[in-house]
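First comes one chain, alone, set out as structure tokens in the form predicted alone.
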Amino acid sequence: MPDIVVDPADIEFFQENGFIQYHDFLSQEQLSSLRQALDSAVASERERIRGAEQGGRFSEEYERVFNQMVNLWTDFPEAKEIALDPRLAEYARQLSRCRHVRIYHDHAMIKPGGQESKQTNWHQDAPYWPMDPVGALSAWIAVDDVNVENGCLHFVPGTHKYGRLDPISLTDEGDSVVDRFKEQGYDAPQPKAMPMRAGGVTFHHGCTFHYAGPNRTKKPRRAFAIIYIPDYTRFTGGKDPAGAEEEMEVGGPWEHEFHPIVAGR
């Protein structure tokens, strides 16, 4: 593969606002092989967290958010091709500035359709990553064509330079990040929604507020996330998705074989 050259303009306009688009990322071979690993994770009902209680699901309240598996590049090939692109992973490694990334999970999220579907409240990633300090981002994928309609995500800029903040709820409709920021007497911008077509992908800071409106459509909506570890990054301790946390030291590095090196050195 030829060095990859992220646009120095792309890297400054990531860390002004937290947040970046591009179209038609992946090649329409990627997305079949993609769809084909989704479709499979749910006909096959996955669990969310393998090896967990319950399978990692305990609330059908949940569900209705969205219905979401991680790591299943662990054992499903199409997924892995996905999660360990080189050219996903090096745009991460560039956009964040750092010498290397590794995956922390893959998270597929297919959000149902219909009246019983639910928004994805205003929050940040962040806030329930074991990890320290901040600088951890998603690389979103979408899998489907995604609009305001079938709940495309909306990014505030700039919301990254704060920080982590509390965690909310994600099930709870009163709760949000932006209604909290706003009650402490700070000025939020403007979202800015994320429509495009199947194969578009954005990456997000851990700290940026993001929202998901419910899938007013009669079909799921399906998306995938990368998230990835900048070489900074250290592990703070709690639980791990992919279940190394007792496999690494609290305060040192992500090293692990369920959280490789996937761009950089």
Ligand SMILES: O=C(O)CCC(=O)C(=O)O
Second form
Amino acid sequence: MPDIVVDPADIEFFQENGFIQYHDFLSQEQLSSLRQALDSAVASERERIRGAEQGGRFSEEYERVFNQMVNLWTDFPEAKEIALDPRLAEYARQLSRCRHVRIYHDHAMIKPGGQESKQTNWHQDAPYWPMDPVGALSAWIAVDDVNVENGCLHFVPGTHKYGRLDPISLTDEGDSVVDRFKEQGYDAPQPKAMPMRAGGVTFHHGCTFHYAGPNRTKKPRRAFAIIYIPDYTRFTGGKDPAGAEEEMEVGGPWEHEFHPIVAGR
Ligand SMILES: O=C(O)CCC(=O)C(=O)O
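Can you swap the form predicted alone for the form predicted in complex with the named molecule?
Every chain and every other molecule in the complex is listed next, the one we just looked at coming first.
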């Protein structure tokens, strides 16, 4: 593969805003094999959907936000091809300005359609990850065309600079995430919606506030995301979604076969 050079203006944009969008990033072949992986995972491994072991995922309420399946790369070759894709990983590495990135985990997020569908609340990802310092980032791939109607992502630019904060649940239609930031003493511009065709990708920093509206269409909205850990980020103990917590040193690097280096060295 030829050397990948991410446009320095993109790196600057990501560093400043905490997200970036690339339209038509995946090839049609990659996209169709990713769709195949998601379809077979759903069909063959229903119990893999998070919370299934408790007899029906986390709760009916959670299921209306999305159904999530983690670490498909470890047993679906088509998902592995994307999760370990060197081009995606190299973008993540250069955008986050680090020496190498490891995979934390991948996850499929399928937001069901219909009147019952729920929004994904405004949140950051970093508070859920057992790592420090912050710096890990996600590549979120649209497996279907996404828009405001079916639950595309929205980002609040620059919020990655505020460190870890509590999630924000908006209570009524007139409630605004910008006002909630102001109440906490933070400046926040209007959120940006990220509609894109299937095959597009957004990268977002683990502290960037993001949200997805309910899926008001009849078809599920499928997305596949990969989370990358920069070299300087340490394991802080606790549960690793890949199950490697017993085999890693608290305070040490994420050195484990379930977290291979996917770009850089
Ligand atoms: O796909 C969604 O609705 C939310 C995605 C998300 O929160 C994430 O990838 O961090």
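C-alpha atoms forming the largest set that superposes within 1.5 Å between two forms make up the rigid core. None of the values given here were measured: they were computed from a predicted structure. Positions refer to the first chain, counted from 1.
Peer 1: For residue 168, does the CA position differ by 2 Å or more between these two forms when the superposition is done on the rigid core?
Peer 2: Result for residue 168: yes, a 2 Å-plus shift.
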